[in-house]
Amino acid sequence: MDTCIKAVQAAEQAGAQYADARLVRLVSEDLALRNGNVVCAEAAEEFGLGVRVLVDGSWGFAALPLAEGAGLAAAREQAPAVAARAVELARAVGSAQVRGVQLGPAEGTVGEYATPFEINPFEVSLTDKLALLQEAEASMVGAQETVSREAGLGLRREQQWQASSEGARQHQVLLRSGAGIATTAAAHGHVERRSWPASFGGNYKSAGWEHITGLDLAAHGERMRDESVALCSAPACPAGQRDLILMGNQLMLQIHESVGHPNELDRVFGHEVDLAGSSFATTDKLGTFRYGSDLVNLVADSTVPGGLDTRGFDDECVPSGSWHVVKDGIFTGYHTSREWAARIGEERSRATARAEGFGNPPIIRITNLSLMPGDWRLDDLIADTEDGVLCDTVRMWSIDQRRLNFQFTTEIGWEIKNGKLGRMLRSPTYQDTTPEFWNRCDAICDADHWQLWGVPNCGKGNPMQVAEMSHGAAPARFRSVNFVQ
């Protein structure tokens, strides 16, 4: 902390009305099998400090790497150093000025948070994770159309220091732990893919290596080697109108991509064009705008247990917290940092303002944002349904840059037919417009069907910042929704 507050300390000195430091260390752990075989053994640490400093309404930002092993002493002597080329690199852009930046009500919290965890990932042993994923890679062995079968697991604690001129002291350690297997078959003219928990990697939870052996990954292997293999030879989705019901792996991007990302206050600026894109939910929409049915009511959360974003603070010292961004189907609340929020004439942040690493300077992100459940059962909600698909764990997707047209593909899905499950369906693809597809929302799964999901690999900024979230979603369904071969 004392490297921090000396940081802050210089930067005041060198002329800034406003400064905070973030002293980072990070370590993440990655590894995979693939059809036997070791593909990816990572184990990557980093370690350095940030200094952004608010100069006459312009922001400066300098960072400084820190060599392991160089240690805190190496940082405090250079951390003057630091703040005072932010300070500089102020200056230098102030001249470019369109609108000076204004910060919200100031944040001095002084306080310590640390992911709750029962078994530390970082001291299981490397036989034991190898073990598991052997097992987990074993478990899809058995079909001649199998041609690829992979499980893989990943790791990462962040361990910040934080401070800032208006008082704040802060020290948080943040850590996360996911695994998950996926096999894809070849027969037919057809390559499947299944995955699970989720695809791309899995499912990522804040938690210890417990969320990883609770996975029980070994218990669906076979499934999805068979799930993969009977994907060859089912017939496509067929095109038409019919009604939607969502699995909660499906569901979670859906959140993502259509609330998620439109809500991101900096976006609906404009600041974001250039490289994601802007947003249709501008800011006369707010606190008016039908953006789903009633049922909808979607819930950013920074303190909910296992999300990848749940954590005290975030990279602007703001405490965490949560709000409404939907209510009742209405469009409540927007994702902000201290300078955005001010845009808006709110009176503080929403604690949206993150960073990856010690590198870069701290940009909106979406939090954990889930969908709320309603008091439907799965079994009753298909049996509720005359002419449907469920579809099951995202494939590929596409939305313009505005977040309001979509189509989304997922790996597999069953018809439904008078209220029963039939035959399994390849590539089942759905298109709608995002406040048309959240008002087709007629029933959503209880709290017993609802789970977290994360998102791992969220990219945003330029230059790109990766950073992580969670979404909660039970099954819910979406009538007459169009379907696209």
Second form
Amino acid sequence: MDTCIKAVQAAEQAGAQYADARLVRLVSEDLALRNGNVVCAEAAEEFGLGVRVLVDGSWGFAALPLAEGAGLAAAREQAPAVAARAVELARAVGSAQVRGVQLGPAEGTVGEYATPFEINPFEVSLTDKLALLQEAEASMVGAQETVSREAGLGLRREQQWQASSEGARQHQVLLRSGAGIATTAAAHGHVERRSWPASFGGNYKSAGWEHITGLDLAAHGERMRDESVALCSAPACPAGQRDLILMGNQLMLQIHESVGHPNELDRVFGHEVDLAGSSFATTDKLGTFRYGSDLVNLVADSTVPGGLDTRGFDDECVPSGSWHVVKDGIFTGYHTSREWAARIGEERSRATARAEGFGNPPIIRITNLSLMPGDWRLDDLIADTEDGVLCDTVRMWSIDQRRLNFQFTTEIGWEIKNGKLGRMLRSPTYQDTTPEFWNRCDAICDADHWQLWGVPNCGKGNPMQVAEMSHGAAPARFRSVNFVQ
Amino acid sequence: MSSSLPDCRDGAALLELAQKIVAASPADETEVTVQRTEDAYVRFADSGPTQSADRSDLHIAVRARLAPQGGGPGFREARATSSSTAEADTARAVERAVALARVSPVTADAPGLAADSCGPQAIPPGVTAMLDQSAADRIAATTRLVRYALDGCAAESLAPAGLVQLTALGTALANSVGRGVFAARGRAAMALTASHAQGGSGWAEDIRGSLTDLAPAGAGPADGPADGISVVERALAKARQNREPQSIAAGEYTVVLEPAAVASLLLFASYCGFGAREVAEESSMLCGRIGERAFSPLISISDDAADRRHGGLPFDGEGNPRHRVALVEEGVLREPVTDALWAARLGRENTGHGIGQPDPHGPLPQNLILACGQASRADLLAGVKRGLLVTQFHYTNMIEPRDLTLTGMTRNGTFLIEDGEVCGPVKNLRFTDSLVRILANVSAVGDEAAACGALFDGELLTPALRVEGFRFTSTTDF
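Instead of the form predicted on its own shown above, give the structure for the form predicted in complex with its partner chain, please.
Now the full complex is given, and it begins with the chain already shown.
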């Protein structure tokens, strides 16, 4: 913390009206097997300081990796120089300023936060970790059509100290763990992949080793293998209008792309349009726009247990919280930073400004954003569907720059006819427009079916930064959706 | 761009650091890569600069390899990384890599590390110019470009959003069998999106080797035709054309794809098509097509890190020399790129396209070049009876790897072409089509290439293309 305080003080002495500093130590471990070989065995460490300053309404940011092994005192000595670089930059770019940044009320919380966990995954032996992956990979052996079998796990421990010129002093330790399997078959001119429990390397949570063992990867390998082989000879999902039941591991990306990203207030005002895009969810719609059907309640929550973005504070020192983004179908709230909350007159930021590592300034990021459960059982929902397709596991996603026209493909689909699951369908692809889609939602499964799904690789910003978050979802039905080929 | 770390250009210091770590490793084979980066950027929008950053970074990767216990071919291997030059930290990275390697299964067909080197590399003048410039001068030059973009947009009541970014990168790699290589590269980029309040926008981008290429020394808005300024002019011109776009039906059209639109398609061939692993695993568009004329005879694609217009490092992630590889010659598909492991596995030459090992992906062509043709912009348009001109695609993604079926949205200017003339803007459309089919249907190739990226990673060099029967599958209201 002394390093952060020293940086903040140096920035103030150099003329900054506001400064915050983050010292980040990131330790990670990634292991992956593919076809019996180790294709990833990486243990990474990163330690460095990022300083952000506001000088006469202009931002400046500077960052430097620090040599922890040379002693913290030596590292601390570099803090003033990093702060001076940030101030120099802010002052220089200020000559092009059109409208200065206003931050709103001060945020001076002092606090601690640590991810709760049962078993520290970094203390589990490497032998045990590899044994778990070997068993998982072996569970997918046995089909000659299989061209790849993959089993992997990832662990992240991010320790962060941050201080601001408004008196904030915070320390948090965030622990994230995840694992998954995937297998690909090639036959009959098709290449088909099945992943469990989700794409993006599996399912990740803010949790310890207990999350990984709880996934029971090896119990699912045989089914993934058989489904990937069967998909190579399955009929393509036919085009046309049908009811769509999305399983949670696909619905989570639907939430992410068509609710989360358009809800970032910097996009709404065009500040991300140079790469990531803008948003149709403009401020005139707040409080009145029908985003979805009455059943649709979407809650952002950076305190929910297990969420990949569950933490004590964001990277602007604002304490975490929760709020409705969509309530009873009506659009009710944004993800904000301090700057953008002030811009629309909100009393306080939603605490969703985050940075990747020490080397990036914070930008608005989606936090844990979930579709609240309804009251259906999945079996009843299928039985209630006359002509539909049940779609499982993300395969491909694409959405326009205003987050309206999207097209998604899942790894597998199952035809539903007269209330019964029927034949397997290859490459089910549906296309729709965001509000129309969410207004088609007429049934959501209950809390027993609801779980958090992690997105460990969300990209935004320019230069791009990667962040992580979770989306809670239970299977849900959307009426008369357009399937395309 | 100043810090307590070694200079990006100081190959001797970076190599010495890498060699010192190699020497301290107890592994049977060790490879160490040290990357030093200086990166500065300014993002801007209607309020002026919205983010400005000046960042130093250091990344050390230690690859440790152990012979199998009890003998036999192959290696157990692992990698550890660190952001610190301190001996205690690098020693810990070696320890972590060795500990991981010790428990890893043997990759029996993994070949030993190689010693050959691509030889000494000159520091590109742009990198020297970028790093020699004082921070104040560099920020001043960057801010002038930003202000010029802001003023240009303000004069036409357009909302700006853009980026000016300068990066210098020095990479040294040493291994325990005697390899020692170093190279430096620079990158300067400016992009601008200029948007109308009521919809419609223009976009342009320029990617060069240094700020001096982007905006020659001393150049500012009043000083002449710097390329950085032409980005502004091009974005504004596009925005002027793209006002009040009209609806148009989805369907098949002849299209003229500008370089950025081509790049967002072709990058998927880089990620998932031209690598040896995908071919071996039957997941590539090359499968069953090698030696066939699957594309238009107008299409030739190579990977060439030595290309002076937009080159890359002369060695790959293991220090092996990157060779130029002809991937498509006059429409005929050729063999994929390899790295050391996949070359040994398939009994082929190592083309030098590996990334840091061990890695699940396999070899990648990271410096793709689609060869220029003969068609001027007027020629490209002249061949279109009724079609569309596409500036850029947004969020292109892959549905199927064997035919590289892709989908994505047009963005920042889509225009109706009638009888060879650009008539007016149309609302954005979604395409869903196969890259194999698209490249088979190319009827003309532009005579000027540009370096372009897309939403996901990577950049390549490509001219514009004219494509017949390009499939648009849905529409938007904007």
